[in-house]
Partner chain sequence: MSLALPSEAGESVRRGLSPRTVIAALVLAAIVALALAAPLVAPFDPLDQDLLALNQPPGPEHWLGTDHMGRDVFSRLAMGARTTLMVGFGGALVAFVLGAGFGLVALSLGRVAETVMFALIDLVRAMPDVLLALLLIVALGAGAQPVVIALGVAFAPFFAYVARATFHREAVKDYVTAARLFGGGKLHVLRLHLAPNLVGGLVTQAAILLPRCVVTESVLSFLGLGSSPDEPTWGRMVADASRYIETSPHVILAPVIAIILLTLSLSILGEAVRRHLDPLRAAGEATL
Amino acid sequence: MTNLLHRLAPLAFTLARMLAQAAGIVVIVFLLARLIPGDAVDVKGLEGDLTAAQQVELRHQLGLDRPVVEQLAGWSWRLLNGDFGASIRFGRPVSAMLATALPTTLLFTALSFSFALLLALGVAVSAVTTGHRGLRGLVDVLNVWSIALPTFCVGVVGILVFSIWLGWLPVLGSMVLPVIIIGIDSAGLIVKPLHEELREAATSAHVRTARAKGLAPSRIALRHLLPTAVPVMLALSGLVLTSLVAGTLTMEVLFGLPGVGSLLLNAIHGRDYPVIQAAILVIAIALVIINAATDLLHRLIDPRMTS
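Just the structure of this chain, alone, in the form predicted in complex with the partner chain, please.
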């Protein structure tokens, strides 16, 4: 019984932390939205189509005259039921707007994420296994690239070169260039720590043992080297996802992709608060869930963590 408790405790801890983080984000988003000078009704009022009496009536209708805690509770309850409210500007349900925008963003992030991970892993693994100077140099170049070159700047240069001067790609709507740009950027973020971890693993005692056993290099890489790097890889993929958020925003805007990033920015410029809140919540909570999932995956893969 206690044994089972010991095994489930970390699992429960991960899930509890995930829920706490999600709840924390809901509260932060709600409170920051309350900080904004003027509420939704003021915004509508500014557009001049509401009388003072109508404003009071609308406030009452929207529950904006009730205590903050009560509003938070009501808002959270509606969120749990998938009700994100309606857009102030367009009057459409926010959930419908998100549903239209999500596929583009999901496709874009999935492609960028896979490309980034494959690129980083490919460069790091081949640099470690071959020890080639050029590949080690590529690790550093990618790293500096990602630190020093903002994606939107690279995007601008990319558009100039590939769309305007060479004419290979359309300026707007194509996902090829943004995926490559974000992929390189995210790969650069993780390739250096990944390379260092792999290099350390390659000189570790148990890889030396595997070599002393006379195993083939491919088997050593697959069975002895890579598993050691899995925890780091999982931790780093969390980092990639975080950087993808910024990337999604800039790339969707620059390349005119109709995703959540564009939705969010349009909402910000139009002061469409329900949409802003919903978009930020969806992105942040998706990340919290993914991070919890990587944590659980780590526990599943590493036998030292289950007993």
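What you are looking at is a predicted structure, and each value in this text was computed from that prediction instead of being measured. Residue numbers count along the first chain shown, from 1. What we label the rigid core is the largest C-alpha set whose atoms superpose within 1.5 Å from one form to the other. What changes on going to the form predicted alone:
Core-superposed comparison between these two forms: the C-alpha position of residue 80 differs by no less than 2 Å. Taking the rigid core as fixed, one finds a CA shift for residue 253 smaller than 2 Å between these two forms. Taking 2 Å as the criterion, residue 241 does not count as shifted between these two forms: its C-alpha moves by less than this amount when the rigid core is aligned.
Follow the form predicted in complex with the partner chain with the form predicted alone, if you could.
Since only the chain itself is given, any partners or molecules it might have are not part of what comes next.
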């Protein structure tokens, strides 16, 4: 029990620091959103829905004419009571809008992450067990891909090639192409350090003994190499999931997926402050949970983390 508490104490400190960072991000976004010229009432006025007098009245009803500090205090109090507020533009509860958008984002993230792990693990293990030059080259290709090619640009090219020229996929609404693009990009972050770790493990005494006994490469990989890769995979998974949060948001916008990214962009265009703040808060909390979960698992699996 004491040993477990010793392991979890640094995690508790890290979690508290992450929560403070998340709160800081939300406050900064709250303030920056109000530095953008115009608000939701101005947007409605430009659309011709309101007269000047109606704009003044609506701005007063929504509290947008109050000092920013007072607006922040009021929003924070409502948030502590579980109230995200209502959309200024559409009048819908923000929680309902998030509940509609989150399943798409979660599915997109899960598919991309799974594809990235399978691709990186398959390429790295195959390159080590077979020693094939082409597979070792593929490790470098994936790594360079993730560094040199922005996913948004690859997405635009993918739409031109596979949707417009070849007509294989719809331009909007399909997850196939964005999952592949994000998956390849994320696999590039994992595959290089994973390959190096597995290659070092392959030179260990127990692996050489297994080869001398005539064990098949697949059994060597499953019984001797993959357990070695678990701590590395956990450490890299946190990095990958963090980058996936940003990557999925941009891909949702580009491919017209009705997720949190599209919801956030539309809210920014419409100066819909409650939706912007709630979406950023959800993203910040997601990052905290991802980092805390991977850190916890890493500390529980690898005792060296606490030394």
